[in-house]
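What follows is one chain in structure tokens, specifically the form predicted alone.
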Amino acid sequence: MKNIIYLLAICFLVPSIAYSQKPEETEVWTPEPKLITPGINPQAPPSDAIVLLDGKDLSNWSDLKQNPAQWTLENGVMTVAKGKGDIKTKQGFGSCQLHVEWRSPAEVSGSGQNRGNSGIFLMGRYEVQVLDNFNNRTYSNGQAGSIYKQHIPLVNACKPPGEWQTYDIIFTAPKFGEDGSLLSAARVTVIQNGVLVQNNVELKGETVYIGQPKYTKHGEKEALVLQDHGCLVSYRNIWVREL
């Protein structure tokens, strides 16, 4: 009987406590979010973005040896130059929001991994695969939208070859201790052509072609790398927001 009386008292007491509070007591006014201006369309960079490729020049890019990037630039579009190697940003980035538009060649050549292959390496180490997977089967953890050899995309959201595609990537950089130990793993969300294909997945380590991925301590900010895989993949409108 005492337990019943106690429970009844609690039931009446909790609502009375809640209603005794004022709504202002749970309103948070500081800090105030910074005001920015969104892009005029979802692909346009917002006012606080760092524009890495605006179609005018390749001044924000170099090859892996710090020499000027040798990829081609025509009509605002940057295209892989076979054999010239990967290119990287001159500026380093950690956690970020990244927007990339890419296009595989309209003229289909090859199959599997040899068709429209490139890649976006966050911090130069963690690859979001770029590949023409429109009616082109390959291993699931290596197709477009995959975190290469780690996470299969939720769906295949590829457009036909020759059409522009978008990646909007949210990347949380890993954190390391002074002794090189991993404190927190990297995480990635990828939206391809407006469709969620990676949902805040945890990375197992750096991208490797053979074997299992693992982490090695690196800087808090590292260059973004685009891959020359021997296919004439094109890029445009690349911008990033540091988080």
The other form holds:
There are 4 protein chains.
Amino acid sequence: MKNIIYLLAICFLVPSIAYSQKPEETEVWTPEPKLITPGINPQAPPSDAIVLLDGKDLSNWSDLKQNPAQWTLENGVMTVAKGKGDIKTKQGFGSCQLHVEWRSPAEVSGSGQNRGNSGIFLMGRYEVQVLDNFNNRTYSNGQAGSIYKQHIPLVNACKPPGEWQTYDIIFTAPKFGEDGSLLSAARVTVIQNGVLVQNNVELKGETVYIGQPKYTKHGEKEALVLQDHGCLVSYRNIWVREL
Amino acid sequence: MKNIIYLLAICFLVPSIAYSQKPEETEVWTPEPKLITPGINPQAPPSDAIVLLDGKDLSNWSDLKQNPAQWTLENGVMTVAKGKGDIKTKQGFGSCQLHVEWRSPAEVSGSGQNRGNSGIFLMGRYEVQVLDNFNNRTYSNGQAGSIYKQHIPLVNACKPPGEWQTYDIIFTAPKFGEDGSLLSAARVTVIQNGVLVQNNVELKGETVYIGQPKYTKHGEKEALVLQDHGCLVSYRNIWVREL
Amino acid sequence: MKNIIYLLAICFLVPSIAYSQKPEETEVWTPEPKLITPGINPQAPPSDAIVLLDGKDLSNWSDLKQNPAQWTLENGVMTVAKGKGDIKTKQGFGSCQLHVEWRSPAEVSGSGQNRGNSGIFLMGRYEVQVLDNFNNRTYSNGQAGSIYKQHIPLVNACKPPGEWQTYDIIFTAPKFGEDGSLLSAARVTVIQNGVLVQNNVELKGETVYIGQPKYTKHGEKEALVLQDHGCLVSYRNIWVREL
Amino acid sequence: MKNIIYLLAICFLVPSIAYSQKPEETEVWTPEPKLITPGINPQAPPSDAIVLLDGKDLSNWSDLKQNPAQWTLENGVMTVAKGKGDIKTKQGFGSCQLHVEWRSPAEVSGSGQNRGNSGIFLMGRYEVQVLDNFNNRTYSNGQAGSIYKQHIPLVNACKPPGEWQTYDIIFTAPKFGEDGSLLSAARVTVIQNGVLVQNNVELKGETVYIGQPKYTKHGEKEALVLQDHGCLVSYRNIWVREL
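Target state, the form predicted in complex with another copy of the chain; input state, the form predicted alone:
What follows is the whole complex; the chain from before opens it.
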């Protein structure tokens, strides 16, 4: 008899417990995501972006000594001016989404690392390589789309020299303790010309040409740097969203 | 005495090793990333993409019972057909980059979850929400760009009803042990209309409407499912790259 | 005798002149066409365009009484505000190339001429019709892409309500004599969403709702007018190049 | 007396006729323009276009002797193969709207007419010039966007070598009498990279390198020809709509 009552209990109570779970219990209403307006197309800056280069002037950039940036600006396109050195944003950024369009020189010269070389240094330290790797072999961890000398791109998604290419970069800044110790490493996702080439890879430290990368504590926001590597690489339509 | 010699060796040799480091030592030449051709623009399928919907037919899709997909196809646009149920790809996918364009009905009807609701179920289980959230409030973890009931989108980047929107999704499939235990959780990045809304978030398990998500072992490749939620949501230009 | 020599000259020299024709003779070196920089894509304003609407303000527009334009501007989109009347450019234009993007309301209401109706009046007089003709029949010479009540569009190239559409218009202004007589009629080419709908058609006069169009002398440059027809039609990315 | 009655008739009847005019009287309901579906963007082929080059094969093309076209096809891009000669469409066209994307070689060589030279011959006879005129002067009626040796382009809207450029061409075929006499000349509108460069200009005859152009009767539909001028000019995304 008890067993029958027990069975009845199972038949009636257990389902009622299940039924008592309600969809509303797993709804989360706060915070409400901020409303933004995306661009006319996915390459155009959304409403919450800081436009760093719109082709009208170089007012958001300086050279590394805080003097006005000396790269050329012609027909809305900014181009490395040989011997003028790297340039950097006046504003600093930490974690961010960054859109950059770049073009390696149509007129090919040099080979390997000497063809269409430039670079995007997040926080002035962590380089996403810019290079003309269309029919131009170099070391895999130094080609376009690589995190220079740290991460090989998943594929080679380069367009030919002279064509515009896009980088959509998602950067998570590293975190440091008060004592300078690394709390969490930087991470980067890179989409080149619509193709994933880096998927949230963990950076090993600051980009170095020689030796092993390591982290050194720096500010929470640091200037974005574009490299003058002696090649006439061009840029346009650069915008960033702080994350 | 030996210790002193040892110390001297450290003092003199280690630095000299450091100085002898050469840039070539940190070059990695293999593997060489596969060469692919990006699309005409970042929204067009690159050469290594599997085109799932090009507007000509629904041949890559079936309903959940393996019968031909019954959604409508008109003017190159695929639209949910009420009562015809979810559809799924004939091919299965694991980790992938997925491009989807969708449009909620221009004619607004309903509110909250009843307005322009559909969904993209990665591996048939993990939902990126599709919803018309333009001037339409719902719970934050259930709005467009959310990982349904798991992750609130970073911002609301919705376009108005009737306009086409893009999702660029980077999905890392979960891994399971032989015994069904979870070895690594699924991860998702979502870019909506060019704006980051999910940054490599970790999924808590399969999407559930009621209760808490949990993982259940499944195959390494599973069909992508698009949801019929009773709203006439449309799709076009869907392509996927296996990672 | 002289005549004979003259005839001989014709017989021998003329052919030899013909044979001696050189490619250089048909080269024309002046004028040298002005150098301009096209936009990033064919929809973006080239360097010699006057941008009339970039989404930031309505400073280039007024109402018909020279008061500030009262249409709404939200998220970079300008929309007809019912009862606020037509708006016009502060600057006048004659022959020109005009790019306009427009969107009829996603929420469909009304039918025939009462659905998504607005209009682009070149020189304030010659109307390229704006109307939602997606599944909405009206008289052929009054539908989208028509020169209102003068020229039927070659095809119906409308997008659904709620989607952005483009008009690329080439307008040749009419010419009048000092006495007001018509020296040459206005001509218009219209490309809607990339599809030719009017091919250099000759206008019969100013657009009229009732009766037959006729020309009345006006200035060489006249304001461009956008019509408030009581429908919430939206506009963005309007630019013009003077020809 | 009669005159007075006549005058009264004018005074009373004419206005009443004018007042009796109704808007419906100037509505034209037939023909109803054919419904077509525009492409995803204005550069993509609409539903009624014949796609001549989609990057998958050269099946719509032959050389001038009807043998398979020998130009190279790589990564979806068709390029002139030196010495292989002109190619032409297998199908003939008369009046049409034509979309062509072309790229002059990134690696600049030669000058004047010897830099990035090719051409689009409508009906195999009427040439829209293709040339790299970025920082490369030649005779004005022979530069990119010209109707070769007949019409100077309105502006120089060239992009740099290595970048893709668009031509949107509207061509009205000439008409001939049975006796071969010209009934109406050919006319052409050309939009280069979104910028008008030819506005419905009248052609003087077939394109000739030496001497004056003249018309010779030909078929109502004739193959479109692309020129091999010894430069490695590339093409992609070519489509045509018959008018």
